[in-house]
Structures are given as structure tokens and as C-alpha cells.
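Shown next as C-alpha cells: one chain only, the form predicted on its own.
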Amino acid sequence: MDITRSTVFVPGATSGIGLALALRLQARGSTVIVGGRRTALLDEIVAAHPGIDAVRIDTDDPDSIDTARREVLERHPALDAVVAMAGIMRPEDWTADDFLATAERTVVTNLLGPIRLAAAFLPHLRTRAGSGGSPAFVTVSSGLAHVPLAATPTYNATKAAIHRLSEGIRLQLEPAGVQVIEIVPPAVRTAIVPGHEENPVAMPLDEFTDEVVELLATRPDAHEILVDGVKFLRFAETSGAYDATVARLNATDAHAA
């Protein structure tokens, strides 16, 4: 993925990591289309950042994904990267009787959403590979794919699924010329959970996105984008520190994006 000349669609980019990443990709030379459910926010982003385009999309809704695909490709036929950024993080208590609705919605947003985005955009990305481009499908997992946070079991599970899905589809898509890149955030100061913007143990948003973009720039063929702050989670099991890392994570107020 060449971030100096890509055309990138980022569903889930009206705030937080998605918006910060979109702005940095634009600053590096990419043409960027942000996506989200709230048209008022999309209009504000377009007005505040000349050159960025916006398309409404609700990744929980297959019809909305299809409509957005047609709109994005009509306006940006040179699209060669999609970043499946949209996600939610909700606490659940599996000792109570009311966790199912939250768990189901988490699966739909965090797992079915990226799968549906892939189904919608991969046919086009494969044509870009055939025309000599360097297309990419970018997933977003989490450090919690590797070490669980007790408060968010379904979130952990969906991010573990995204990690393994990324590993699997890479085996199929790279021979077809489509790169699969997995961004793995640690705890980052965003509004993914209430009050998390002030979490002192979370990584500052600007610091995280600056490091991600630098890694994308210097390692364009990378399979995983791992900032330093997530490596203690990513490699906890292989380093023999899994039990200690689970205890450390759940003894703090840390939450991973």
C-alpha cells in the first residue's frame, strides 16, 4: 500500500482513530473518502478539510453498504484501498441475563461489518490489481484479540476473529494481487467507551496514529501494523507472559480500541 498516492475509503471515520487516520493519509498524499452514519458529521468533516470526500454508510446494514459502494466507485473509480474501521466496544455481564442484545450487536458491527465490506469492495479491488495497481483491504483488530479484557468478552472475541480472518483471507488475496493489512491498536484515547478520552493508561490518539502512518509508510508490505504499545499484548502468549499480562490488563482501567 502506497499511502502517498492511494485512493482510500475509510468507513467509520467520523471520529476517533478513523478520522485521525483519514486526515494523516490525506496529508501524506492519498485521496481519502470518509464514511459514517451521521451525515451532519460527514458534512462538517468535508467543510473543515478541503479535498476529503464523504459517503454515508451504516456497516450494520447490507443495503447501506451496497449503496455506499456504488456511490464511492462512481465518484472514485481509482479506489484501491478500503479500511474497515467501524467498530463498537460495549461492556457485558455474562453473570446477568441481559447480555445477549449487546453481544449480538457487537458481532454484527465488528465482524459481519468488515466481512460485508470485503464482499462489496473486493471485486473492484481485484480489478485494480489486474490493472497494475497495489490495492489493499485493511482490517482493524485489537490487542484484546490476544489478551482478554474481562468487561468486554464479545468485543475480545470479534477482534480475535478479525485477526484470524485477516490471516486467512491474506492467503487467498495476496496471490490475486490484493494486500491484506491488519492494524492492531492498543488502548487509545478515543470515545469508544465513555470517558476513555481521558484514560491515563491509554495511548494518546495523535501519538498512535502518527506511529501507524509512519509504519505504513516505511513498511508498505507489512502484514500487521504493530505500534510499540501493543506488543506486550500481541506477543503475551508466545513470550510466556500470558497469565501475567491478563492479570496486569484486568487490574487497570485500560481498554483497547
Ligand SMILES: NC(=O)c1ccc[n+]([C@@H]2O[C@H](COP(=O)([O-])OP(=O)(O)OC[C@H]3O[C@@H](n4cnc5c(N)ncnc54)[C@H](OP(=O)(O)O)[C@@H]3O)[C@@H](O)[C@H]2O)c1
Second form
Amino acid sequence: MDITRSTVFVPGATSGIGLALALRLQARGSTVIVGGRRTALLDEIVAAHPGIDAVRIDTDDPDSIDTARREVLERHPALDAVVAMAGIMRPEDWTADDFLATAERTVVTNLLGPIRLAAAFLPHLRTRAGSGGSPAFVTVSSGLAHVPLAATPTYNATKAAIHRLSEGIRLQLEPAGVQVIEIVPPAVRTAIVPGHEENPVAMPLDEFTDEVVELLATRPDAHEILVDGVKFLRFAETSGAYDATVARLNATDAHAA
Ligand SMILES: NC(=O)c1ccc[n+]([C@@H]2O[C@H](COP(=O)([O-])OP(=O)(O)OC[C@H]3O[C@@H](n4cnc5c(N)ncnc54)[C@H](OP(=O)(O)O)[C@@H]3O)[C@@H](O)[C@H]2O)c1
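Having seen the form predicted on its own, please provide the structure of the form predicted together with this ligand.
Every chain and every other molecule in the complex is listed next, the one we just looked at coming first.
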């Protein structure tokens, strides 16, 4: 992905990592469309950042994905990339009786959402590959795909699924000319869970996003975008430090998304 001249749709960019990434991609020269459910925030972003476009989308809702796809492609027929950023992180207690609703909702947003986005946008992205473009589908997993946080079993599982899904679809899509890039954040200070913006063990948002953009710029063919701060999780198992890393991650009350 060439971040200096791509047209990129980021569903899940009303706040946090998605917004920070969208603004940096625009600053590097790309055309950016931000998406999300909070339309007041979409309006604020458009007003504050001339040139940015916004489309309402609820990635839990197939009809909303379809409507957003039509809007995005009508206004940006040369769309090059979709970043499936939208995600939620909700604690669950599997020793109590009421975790099922949270678990189901987490699967819908974090796993079904990206799958539905891929189904909606890949026909267009494949066409772009056929006409000489460099299209990309970007997924967002987590360090917790590789080491579990006790508080969020279904979140961890959806992110592990996104990791493996990214690896699988890459095998099909890259021969068809569509790049699959997986961003693997460690804990980053956003509002994904209450208090997480002040989490001392999480990376500052600007620091994280600057490192991500630098990696995207300098390694445009990378399969995974791994900032230094996530490598202890990503490689815990292969480095032989898995048990110690699980213990270290869960030794603190701080959420490490
Ligand atoms: N922060 C971390 O520590 C961390 C670590 C690893 C991975 N991640 C991943 O990074 C991604 C972004 O999270 P964040 O930390 O930046 O949190 P955030 O600030 O809460 O952002 C989440 C974004 O997802 C959007 N979203 C959620 N559900 C949606 C839905 N049904 N339809 C459309 N948009 C939806 C939200 O927009 P609306 O509410 O406006 O819809 C918001 O823009 C997530 O996938 C998360 O799992 C975060």
C-alpha cells in the first residue's frame, strides 16, 4: 500500500487508533474516508480536517455496510484500501451466568464485522487489482491474539481469529493482486475500555500511530505491522516465554488491549 496516494476507507475512525491513523494517512497524501456510528463525531472530523470525507456505518449491520459501500464507491470510485478498524473490548466473567450477550456481541463486531466488510469491498478491490492498482485490505488484530488477557476471553479469541483469517485470506488474495496487511496493536491509550486512556502500561496513541505509519511507509509489502512494543506478545510462544508472558500480562489490573 502506498500511503502517499491511496484512497482509504477506515470504518472505525470516529476515535482512537482509527482516527489517529486516518489523519496521518491524510497528512502523508492519501484521500481518507472515516466511518463509524457516531455521526456527530463524523461531522466534527469533517469540519476540522478539510479534504477528509465521512460515511456513517454500523459494521454490526449488513444493511448499513451495504449502504456505506455504495456511498463510498459512488464518491470514491478509485478506492484502494479498506481498514477494518471497528472493534469493541468488553470484560466478561465466565464464572458467572451472564457472559453470553457480551461474548456474542464481541464476535459480531470484532469478527463478523471485518468478514462482512471484506465480502462487501473485495469485489471492488479485486477490480482495482485487475486495472493496475495496488489495492489492500487491512485488518486489525491485537497482541492479545497471541497471549490471553483473563478479563476478555472472547475479545482475545476474536483477535486470534482475525490473525489467522488474515493469514488465510492473504494466501488467496495476494495472487489475485490484493494485499492483506494486519495491524497488531499492543495496549494503546484509547477509550476502548473505561480508564484505558490513562493506562500506564499502554502505549501513548500518538507514539503508536507514528510507529505504525512509519512501518507502512518503509515496509509497504509487510504482512504484519508490528511496533516494537507488541513483539513480546506476538513472539511469546516462539521465544519460549509464553507462560511467563501470560503471567506478566495478567499480574496487573490494567487492561492491556
Ligand atoms: N486500544 C488498544 O489498546 C487496542 C489494542 C489492540 C487492538 N485494538 C483494536 O484497535 C481497534 C480500534 O480501537 P481503539 O482502541 O481505537 O478504540 P476506540 O477509540 O473505542 O475506537 C473504536 C472505533 O470502532 C468504532 N466501532 C465500534 N463498533 C462499531 C460498529 N458496530 N460499527 C462501526 N464502527 C464501530 C467506533 O466508532 P463508533 O462508536 O462511532 O461506531 C470507534 O471509531 C479495535 O479493533 C481494537 O480492538 C486496540
